[in-house]
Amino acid sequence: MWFVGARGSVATTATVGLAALAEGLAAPVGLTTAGPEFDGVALPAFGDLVVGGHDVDDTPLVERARRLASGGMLPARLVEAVAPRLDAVDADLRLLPRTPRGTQRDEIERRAADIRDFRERHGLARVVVIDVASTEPLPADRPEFHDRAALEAVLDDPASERLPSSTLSAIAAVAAAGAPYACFTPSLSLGIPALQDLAAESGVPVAGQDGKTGETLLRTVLAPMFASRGMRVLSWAGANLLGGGDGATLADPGAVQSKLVSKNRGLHDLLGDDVVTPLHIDNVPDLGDLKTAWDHVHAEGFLDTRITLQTTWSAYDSTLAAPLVIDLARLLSLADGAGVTGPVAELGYFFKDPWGSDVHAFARQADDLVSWALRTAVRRSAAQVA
């Protein structure tokens, strides 16, 4: 597992959790792939997963984990128990500079070289790259985003910084390092029309976008209920309160816009574009990494009667996300071993804005995921025999 944003809250929590699972110090609670539906699927064991990654911060990983523990997210005893493993992971984390280094193609190659070196030094069958870095502001659309030749020319221009860091990391993983890739953030990443076919051309599976962990997960469970029962939803309002690094990042109007779009897209697809969906995200520093989401649903029932539903969801978002990125690493490894290429629609189960799929209803996504995993396991076994 190669994390983009390896010292952030999600990656740190996943790394601590993976170490605890490998040591037998924690149960795989919250991991979809640990459920009985996946008993017949040959997935990498927790102890077989090695962690590396990129980050702009050089804080030692164990120190990041201790800070999360002091904020109540992680058990301090568990952090100390796996501290030697965290120190070992630190040796495989590479620093990304905050200022450009040459052309953007040079930067792509440097990032890809780090991934290839990690794979070779550890003798790994494959590396799955997962972007869990802070949300970026979405860049303005440009002509070269729609023309591969023009985009390639921009990459070689030392005066150009047209592509955001998430896209450079995605190209480095998929095209330059030949690594399966998942985008767990709403950042641009591979969301450029000119890069639409990059994963298929490179022969690797990819999945995204923007992890579905809390409020949106609940929405995609409840919205199909209203639709199935013929109750017309008039409005679905939401408010999110959070602090920590995510709260500070999303206080930026540019960064929060992409998040708001991805959070509401599923509701409109499930209920129609005429549903009013006001939503805002507020940075409340004293909450730290504990996120609270309130939703208010107003629907119309039989004989023009009013139906109201109010929900409150409160959890550490990083401990919801961490098992999902471990699941994604295991499932993308399965896909890669079976020769699957391009966006894996069935992995949309994990995302607010799934690549290759317009399915948002959670129950259907769950069924599709299990069926796909069982089919892909058979396909992989056949490929190994051949």
The other form holds:
Number of protein chains: 4
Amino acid sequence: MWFVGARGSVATTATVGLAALAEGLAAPVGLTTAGPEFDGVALPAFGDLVVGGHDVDDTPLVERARRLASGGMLPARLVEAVAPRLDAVDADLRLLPRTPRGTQRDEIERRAADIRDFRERHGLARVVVIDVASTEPLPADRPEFHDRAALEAVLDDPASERLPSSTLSAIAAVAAAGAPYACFTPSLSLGIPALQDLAAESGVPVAGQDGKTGETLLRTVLAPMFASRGMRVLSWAGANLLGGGDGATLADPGAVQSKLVSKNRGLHDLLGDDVVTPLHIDNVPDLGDLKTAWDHVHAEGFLDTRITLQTTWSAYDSTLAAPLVIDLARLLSLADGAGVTGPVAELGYFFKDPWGSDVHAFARQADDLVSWALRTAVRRSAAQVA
Amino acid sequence: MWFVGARGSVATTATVGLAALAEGLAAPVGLTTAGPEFDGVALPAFGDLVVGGHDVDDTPLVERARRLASGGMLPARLVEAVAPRLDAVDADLRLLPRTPRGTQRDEIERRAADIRDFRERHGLARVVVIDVASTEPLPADRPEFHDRAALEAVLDDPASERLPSSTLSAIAAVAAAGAPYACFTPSLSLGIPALQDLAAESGVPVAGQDGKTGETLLRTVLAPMFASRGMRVLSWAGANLLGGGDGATLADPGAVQSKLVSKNRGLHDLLGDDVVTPLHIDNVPDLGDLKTAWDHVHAEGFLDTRITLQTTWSAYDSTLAAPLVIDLARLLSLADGAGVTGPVAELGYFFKDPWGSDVHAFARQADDLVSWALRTAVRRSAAQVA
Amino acid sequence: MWFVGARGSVATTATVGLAALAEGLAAPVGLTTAGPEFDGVALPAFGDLVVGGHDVDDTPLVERARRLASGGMLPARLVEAVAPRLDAVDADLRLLPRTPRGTQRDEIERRAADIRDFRERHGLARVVVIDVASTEPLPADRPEFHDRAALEAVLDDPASERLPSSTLSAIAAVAAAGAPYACFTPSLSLGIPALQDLAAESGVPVAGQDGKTGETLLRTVLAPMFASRGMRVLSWAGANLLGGGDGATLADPGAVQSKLVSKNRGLHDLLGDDVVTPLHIDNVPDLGDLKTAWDHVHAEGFLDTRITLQTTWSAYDSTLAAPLVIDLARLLSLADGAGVTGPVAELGYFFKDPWGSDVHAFARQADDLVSWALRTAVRRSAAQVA
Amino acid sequence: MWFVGARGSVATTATVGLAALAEGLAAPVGLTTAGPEFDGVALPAFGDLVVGGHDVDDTPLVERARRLASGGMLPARLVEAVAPRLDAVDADLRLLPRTPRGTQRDEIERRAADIRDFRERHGLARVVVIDVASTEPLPADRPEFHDRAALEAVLDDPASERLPSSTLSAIAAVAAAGAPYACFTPSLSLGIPALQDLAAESGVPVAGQDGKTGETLLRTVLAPMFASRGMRVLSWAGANLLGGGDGATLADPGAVQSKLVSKNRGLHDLLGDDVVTPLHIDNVPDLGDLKTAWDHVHAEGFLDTRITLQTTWSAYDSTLAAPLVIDLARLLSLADGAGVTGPVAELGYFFKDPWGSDVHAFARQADDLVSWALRTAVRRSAAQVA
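Switch from the form predicted alone, shown above, to the form predicted in complex with another copy of the chain and output its structure.
Next comes the full complex, this chain leading.
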């Protein structure tokens, strides 16, 4: 596993967790792939996964983990127990320059070289790259987003306007390093027409985008209930409170906008475009990484009767995200081994804005994921035998 | 449709609603069978359904409807608009004695005769009987519950301890009148070993039991989410507040017990027996028929992290139930026409405690229902052609 | 009583309610001045209050009331029962031009003349003017707001930038018609330095501003609890959902801004300026006039322990406001009879942003109000005797 | 300070907290007596308070504190920092026999001797005894509860039915050791007619009963708001979820009954006896000491309008209680120094069921407490000067 944003909360939690799983210090609670429905699917063992990554920050990983522990997000004794493993991972993390110089092609090449070196150094069958970096503001549209040749030209022009870092990392992974890739954030990444076919061409599986962890998960679980029972949802309002690094990032109106669009997409897809969906994310520093989300749903039932549902969800977002990231690494590894290429629609289970799929209903996604995993496992065995 | 408890809130709401649907005064909001997934399935039209039933009370139906309207549960203008239809239904309602005399066999025969007369008077293809009467206390176990011959003997013995009224109505419908039957309450009905094969023997389809309308619906929607994501639910506590007739009925500790057992069954089935599930139903007369339910879920996520979810659901229970009752009548009519007999597992979608099925996960039930309806429609066409 | 905004939801509800109280069709629920603590305080009887007012709309009052009834806010039978009284009030309502012509002095004079005519026509001892019109956007600061002479000059200059309508009405009431006045909205009204002494000079009592009806009421009840117990409130976040006319008005970012500032003032005053207080008001048309507000409070207790409180308040805002408006009319009448002039600090009980007072703690305000009413009643008796 | 139940959660938290305050490791957050309104009132400094007590358990205090820390209730580093102080307190704790032998008089004498020894050993001006032991079931009424002579006889009769331990401790403190006393639990303690005058006779101040920490605090803050605004509260339902030792204790139906009665007393006193107040306390072990309480209030407003308020309160009950216990020790010390004897009505601020007072409204209690403290401080200075 190669994390973009390897010292952030999600990656740090995933790294600590993976170490704890490998050493048998934690049970695989919160992992989908540890469930009974995946019995017999040949996924990489926790102990076989090695972690590396990029970050613009160079605080030692064990320091990051201790900060999370002091905020109540991780058990302090666990962090100390796996500190040696965290130090080992530190040696595999590479610093990204905050203001890169040279052409963007050079930057992509440097990132890809880091990934390839990591693969060779550890003799790995493959490296799955997962972007868990801070949410970027979405850039305004540009002509090169729609034209592959123009985009390639831009990469070679040192004076051109730069692409978002998430896009450079995605190209580095998929095209330059031939690595399976998942985008766990709402940043631009591969989300432009000019890059749509990149993964299939490069022969690797990819998955995205924007992890479906808390409030949105809940919404895509609940909305199909209203639809199935023929109730007409009139409005679905949401208020999100969070502090921590993510709260601060989302205090930037540009970044929050990417998030809000992504969060409401599933709702409109499931319930129609007429539903009124006011949604706010507020940075409340004193709450730290504990995210609290209140939703208020107003539906019309039989004979104009009023139905209301309120939900309050409270959880540490990073500990919701971390096991999904490990799930994704295991499943993309399976997919790559089975020769799957391009966007994997069935991995939409993990995302607010699924690539290659317009299914948002969670139960359906869960069914699709399980049967895909079984099919892919069979296909992989066949490939290995052949 | 023949309602047991025809002047209660659910039946009155369903009767008003059906009249409004037949006259085009209301849209089929809240009905599952009006959804796009049922397009092409040949269900009886709303205008073709005729309502009759039994009750121990003889207040005119229009009076019952006006009381519901004054409590805010039905639009007053709608009640007035369909008043002539309600008066017509009144002529098809038959009074049940509160303390019946003679043998229980006689009582069953009288009830069945009422159903048969109704069928003949209106020239109906079939009568679907639906029990929506007040919840009865569950009786203690008795030897005749386990032995069909002993049960038959009891029916003929005027001195024997009487069976619950729900059981007499169920036998009257299924065995004596040959009518498809659904039990929408948690009362005993056919729920004893000695009656298990009655429906199949009688050649009619049956469905039950205890309508899944509000809080339990929500629970069977949400619980599979926790299971799929590998989160360990530790406790799921519930508080229900309601007034109205149902609140008063459930103030009886015997009746509430049937309900509580039924409400928690799905949760334990979906999440395991270790989940702590305190549950209360309080009679709060001032709330009228507006039911408010608060649930608090505590789950353990990755690395022992604490996840909590609270839900507050508020709705008129009878307007949630009424469209389901109409759905059931339409679907049991379809099933009967297609020659289906015995408990229909796929109608478990409508119930807290599904007969013939241990599937509680709502999304799975919804999928199963739709594909069953399509299969049954095909089977019915084939039967008609043949 | 003379309402500015006499056909709006609050005034219509107050007018219907006053008629119902006068005819004995409703109990004085929701009125502070009907409580036992006001026994013996000589306030005007409900039957002695006569209603008139201004509005830019000319829909008959009974029509407005029926619309509110159809939205569930008023009992329909009550509206019909008092329809003749509403028609009588209609004859005392005067239309305000949406785009007035001539000098602002002329406009003030026209409004004052309407008030004086009303007083004389009905032979009233006094007219209390209450502004319950829609919230206006707050204007940017202007030099004349700080200089009385400049302000007077502006009033006489037909080409000058116009003052908000709420300010013109307030001057009309207080200075031109010599009428006690209350501002129940967050609009500008008398809230500029140049008008600060207007009421005292004019010899009438005034009170303001912005009715404390729901969420803010709750906040000023709860915040003193945290303070008294030495708990440190870190954040107090709020989400407000409402539709109806008020929801639409507050969808205007200018108008909502006046409201948000006003809503948070009490919180900062009670808990300090460091409290983080994100607050949103969303227009959710399907909710109609039923306002739902969710608050999330995070406090630090002994030894850094985390305390959270969530509140969800749901009520029709206009039926919360209407009895307060009647209370204010009665109390300002008392004050005027006792010779009180200028802003009445003790009427701050009714407002988010009290004039003449920085007390926000509700219980203290309630104590102050009761003892002020007793003192003022004594003073009035003395004045009458003399 | 002498704790009855000195190794329980509340006493352990208070002891850790007092040590932390004395060493300047914690700020006095959550203490009422540290607020600005108590400036100038001569209360004992935190460093001058010495802790001793009784318990039936002999687990070392530092062990109890570590368990609380591992449950998230106390910061682990704080426990370690004050461990030496906890060990010192351990030396001042005395074991109570679970099944005492001999007469009850002997048992009282033994407890009083422990208290006197503690006072002399440390050269203390006075010892304030505070009962924070587990809630006992309330005993059925007995003749000796109403007759002081009969009660005295019972104390000397080794064969008599025993009084609750809380009552023995209270007599030991007040009558035998002459120590000021507070009862922080709903147990019997001094709550029988025969003991009503004991404190006044003994010349010490006493205060009780049943600490007002969370949900009840909130209720006595909110209920006066409804009353002041003339809203008619129809029902106030509550659901309490908690684990930990307190959850287990309250799983005993006898113990929970004492608590429920106590919790609803204030509500009926403030809002009238007609309010419907269903209330449940459930033992949910997985929640540990984090208590979550949901309240649902239904009120009628102007013109029969429906108002609902829901509150969800979540906090560690022991960290709410501990600072109040320290406040009580300081204030009873002040009272004793000023010569106050008998039940101190103004300390009702701290209790669900105030001795010597029927004031439940929290804001009024807060005002009364502050002015009492100021008066008592003045009286004490005068006493010292004299």
